[in-house]
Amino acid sequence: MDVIEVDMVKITKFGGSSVANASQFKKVKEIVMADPSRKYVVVSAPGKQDPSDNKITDLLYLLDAHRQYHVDAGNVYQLIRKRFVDIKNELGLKQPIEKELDTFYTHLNQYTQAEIVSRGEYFCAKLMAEYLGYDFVDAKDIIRFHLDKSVDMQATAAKLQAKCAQYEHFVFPGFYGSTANNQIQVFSRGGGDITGSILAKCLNADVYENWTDVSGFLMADPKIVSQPKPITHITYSELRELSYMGASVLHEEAIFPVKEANIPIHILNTNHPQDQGTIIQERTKIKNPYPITGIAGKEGFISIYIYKKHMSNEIGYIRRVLSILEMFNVSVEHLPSGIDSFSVVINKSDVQDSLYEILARIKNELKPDEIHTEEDLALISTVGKNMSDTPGMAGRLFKALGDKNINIRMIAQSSDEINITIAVSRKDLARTIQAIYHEFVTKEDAFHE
């Protein structure tokens, strides 16, 4: 009996740094042409060519600000125009990009902000499509949003599958789609990652490749830990925990469309395509050699400590405190509690102008016996699915910090036991991450040598 080979489908997304100029376009072409399964390519707007340069999307937001305040935007437009024309000319493309850019600028006042800032991806995809010899498919015609700004996956999938039947290969701009009445709508910044994830979900892709300027995730911030180990495999759940604490390589919303289908996301480096990168997948047979997957930390938190005698007998006491915070649009990060006391950990930036009014409300309405704040806190998350199956993890972590005379101000553990979050003084952030890394990575390496 003959074996029928099924073609692998890869969604290949290139971030802003990967399409910053003509030389980066050339790297993209080498990558795409090296694998026949890379049929569907998603691109961001061109990013910075060097640290002093501007991202095209930032320039487009600036262009829109000039439009709104009726300020001449000619200089900003010329910067945008030059970037695209330089790419076209250096690659010898025939796309009449100058004419389309000039028409766009001439009618700038007729466009919404979403239409204006989406043009970076649009023009980049037009150029990339010609350079690769692929068709161009406009995201406006495919990705549909509901009124609540969520994506209509059913309508999007139907339109996308029809295009796949029409075109064998195409380039697709990230970051935007359209509403039911055909008005352009954009995702939050970095939303091109979400676009790639939506395409992977709708086409039931075998893998979603996300090409950027780093070779995946590291187990810790290299500014804090010298030469941290790379993370070769990570689950969606672990990634969410680390991303929330600032370990950002991928837009965190990009996880959701592919998570349920267990489609792997492969983070790869356009400038070093030979590097292994990081594979994100919820269910995998690959075992992490370390008890933890990664460590991430973030500063800028405040803790509100509240003590009330016999609080456990007062129904709804904590809820009433949270209601006051909700009135001031304050999100709660963590809520460690005891019998008669609890602490609310919040982001300092959320209460920059309202902290004293919030404290006064709590005092007047709930009459606590004690209330005080602790500022300049940092939160550090130690994350790993292996933690739940490894006895003594918390003990090892606390001993490692105790040996370094680091005072722990708060402890919280997720219900799925893949994350232990602690609060320490901001000045101890780096030392805490270094101590945890040494305990669970450096020592493990030494033990197995």
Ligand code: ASP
Given for the second form:
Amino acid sequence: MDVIEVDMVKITKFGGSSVANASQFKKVKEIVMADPSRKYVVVSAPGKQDPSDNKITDLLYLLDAHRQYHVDAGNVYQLIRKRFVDIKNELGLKQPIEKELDTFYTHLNQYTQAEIVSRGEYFCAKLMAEYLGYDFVDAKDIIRFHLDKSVDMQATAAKLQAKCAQYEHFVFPGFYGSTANNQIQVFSRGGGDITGSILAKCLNADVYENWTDVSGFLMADPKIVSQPKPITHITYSELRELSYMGASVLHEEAIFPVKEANIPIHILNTNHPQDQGTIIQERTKIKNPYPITGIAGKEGFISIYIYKKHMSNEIGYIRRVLSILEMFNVSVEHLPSGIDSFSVVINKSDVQDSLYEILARIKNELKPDEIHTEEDLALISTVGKNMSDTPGMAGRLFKALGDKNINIRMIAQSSDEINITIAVSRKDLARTIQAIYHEFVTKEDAFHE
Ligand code: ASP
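Switch from the form predicted on its own, shown above, to the form predicted in complex with the ligand and output its structure.
Time for the whole complex; same chain goes first.
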């Protein structure tokens, strides 16, 4: 019997470091050519080649600033030009990129900021298209924004599907699209990830491959835990919890277009393409081998403790405290409470100039019997959907910290039970993460050996 091969639809997106120079372009080509279903390629603008280098998009923002203040931008322009011309020459491409770049620079004053900063991905996609032998499709003609800056998914899908019918394979610049009156508009920084996600959703892709310079997510920060295990599978909700605490690889908004359609995002490493990477998907039958999926921690929090006799009988007390914080534009991270007391955990940076004024107002308006702050707190989230159906997880976690003499200052568990967040003193941050990792990963490994 003949086996009918059904082509998978893949969106293959390469971030800035993956297209930083000609040798990175070569790696991209190898990856794309290794799989015939990698037909739709999205690229960012060339990123840093090493830590001291510049990102093309940063240089373009700088170019725009020079233009706005009527300062000669010649030097900045030469840096940008050289990066693209070097790629072209080293790969022996024919694209008249010098001419296009020079025309762009000559007419700089006619462009909007969005148009200027979008040129990094535009020129990169043009070079990549020629190098791969693919067509170039301009995001300006496909991604449509509404007036409120959200993406018009319907119009975008229709335009994209028409292009797919026209071209077998193409390279698509990330980061920008256009408004109904044909003005270029960009996403927020790092928004090439969002472009890939929109394409995946509009084409109902089987997978959205996001190629970057790390092999996905790790279960803990490698600066704190030595050689942490990689996370092979994670749900969007788990990722949201971990990213909020600082684990960042992907633009946060890139999750939304694909989440509902349950399209997996596969984070892969252009420099180590054989690594397994991390698959992000909401509904999956694959279970992680450990009771937790990951741990992330962040310092820089303060808690304001408020006690008032018979507070529980006073309606609106907590709301009035929160409205004072709102007045000072302070967002609340956690709100653990007792019967007649509660604490508000907030970001230290939000109250740098206003903490004493906030405390004075709370004292004046709400007359608490006691109010004090605890500074230098760190929050640590232990995340994992396996926790929600395993009894005794919280007990294990607290015991592990107790054994290490770590004092827990606050505890919060999300109602879906995929996250236990605790506050500890900043000086205990690393020790806490190490103890949790040891309990749920190292000890599990030893147990199964
Ligand atoms: N080039 C843009 C930036 O640097 C978008 C991206 O790389 O995703 O923000």
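Rigid core here is just the name for the largest C-alpha set that superposes within 1.5 Å across the two forms. If you're wondering where the values come from, they're calculated on a predicted model, not measured in any experiment. Positions refer to the first chain, counted from 1.
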### A180 C-alpha shift between the two forms of 2 Å or more, rigid core reference
no
### Exceeds or equals 2 Å, Cα of Y290 between the two forms, core fit
no
